[in-house]
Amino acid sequence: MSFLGKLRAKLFKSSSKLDDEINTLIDKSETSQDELNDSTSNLNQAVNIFKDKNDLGEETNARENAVVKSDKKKHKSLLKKIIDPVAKLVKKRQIDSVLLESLEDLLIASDLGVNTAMKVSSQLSEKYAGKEIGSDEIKQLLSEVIEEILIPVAKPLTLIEESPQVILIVGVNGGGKTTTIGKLADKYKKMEKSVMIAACDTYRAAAVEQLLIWGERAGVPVVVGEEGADPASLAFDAYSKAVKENIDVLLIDTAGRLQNKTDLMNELGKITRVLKKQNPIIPHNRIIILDATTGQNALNQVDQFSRVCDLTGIIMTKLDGTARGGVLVAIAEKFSLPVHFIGVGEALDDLQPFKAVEFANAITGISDKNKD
């Protein structure tokens, strides 16, 4: 399965989905299930006519061919009146305050953001001012705009010719820090770049140890201190060590800690003055891992950690489990971050490179758009 059919197989496949809502807005008909299962078993009985009827004109004798040929005219003719009844039950509403007001309730509610909201809202009220439109219409202008706030951000995360690359990978606990820096090192090893690991999680031995799993998996070393040590230090020898073993790529993992613990943050902090001492242009990336799972408090962390360490970029994980990852559009939107990655699942091959495109056809959950 292509990444693309992967993110829409696994993203937002809670009962909630956001393409699932749209539909509900759209959906105010009085048509019972009665009259939908009536005009459905009719319209299968004319199509098995039809195609009974169909199969007669295989026949050679021209006199049969021209009555099959009348004949299928007028089934041709009773399938058009019992399958206009059925279209009919495909809804639309008229684009009207009510419907607006629902849609940005709906959108905040997908963690879009307000500006998101009200932005869709007035493209609606203005395209389709005093039309009647379905849910399909909405999904596409939607996915255009939220295609529009992310493509600026849509960046990858490029290799500079100055080695070792310092990516400093910060968050809270349990956002995926340590197996995206297992997943990265992965991926820089395939490349054929020389990577080391340095473990600056020191306080959680299950870290370190999942490091070490990554490491000799890829092939990569991976620097480790005793447990309780200083994390800064550790960073600092860390870099000294892939300086002089001519490293191509230096992947530091962080502790864990809540945005709002200035103790840690504080650490976090020094670990990067210190790597300044050595080089004042590392950390060149200062990427934070963001739980999609978490919703509008990724706002909150992005703009925390910003205050210690000015992040650089954005890499969004566990979007296989959550109907939440459109914080992720909110997050573009305010802070202009470069987004580097998603991740929809624990294998390999599912961290990938952000693509604009392909997240807001699967945030809507529309088919993908052929564009120049």
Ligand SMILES: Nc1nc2c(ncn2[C@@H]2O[C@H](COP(=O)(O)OP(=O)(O)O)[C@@H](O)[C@H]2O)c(=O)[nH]1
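Next block, the form predicted in complex with the named molecule, ref. the form predicted on its own:
No partners, no molecules, just the chain.
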């Protein structure tokens, strides 16, 4: 399977829930009679064409048989093309307040946010007033609304001229900070950049161990301190070392859970203050790692972390195998923060640039756009 195809398959797995539920909404109604009549007449026509060709085939001699066989094949596939949509029995349903309300509830439950839900519902009622609508039309419009929200925030994590470029990675425990740092290190290394990692989650020996393993996999040095060392001092030392060694990219890993939230925020504040003393424009990037499986809570996390480290961007992890990536749409609407990458697995190359259209299609279950 192609690279993009693989990504889509992973994302589709995650989004089948919303897709299925939109279908269920429409399935609750009767199939439009006109639609059924059309489908049946198409089907009859196709069957007749096929039968004619089949009869003709029996009358021909052996030499011509081969040609007719291939003809039959063609017609079989033509028949399949006509039958498949018929088999789907396009279900449609009148737009009314009950449908719109159920759809709004569904979109809100999928973490897309109240604004997105309202926008979709008002555009649907405007565009299809008094008409019958099928799940494909709903998904198409939903996808367009989501694209509109996501396109402005889909921005790559650009590497700047100045080096070392300091990238501070923050977020709650277990979100995927350390893993993402490993993936980023590997990516930049492959771009022929010199990379260094600072292990500023100094509270757990296991956290340092984990980072050392990622560093080894990516082939980049990891700066570590004593267990329990001051993370801000370690960040300071790592930056000095990176300057001295002409490093292009310095990735700073941080702790996700301290005794309480105030401690965590104070510590992050201290790391940024200490770095700024050395160079007022670092850390250049302050990126929050959001776990897609946490749903709505991700909104609070962006809010809390932006207060202390003035976030510059987002990476959302664990989009493989979750039905909850919709919260990214609500986050984009509320914070307008750039979304750089998405994590779609635990391996080194499971970090993909964030693509708005692809993401919107995956969430809504539209598969035929953006073919690679």
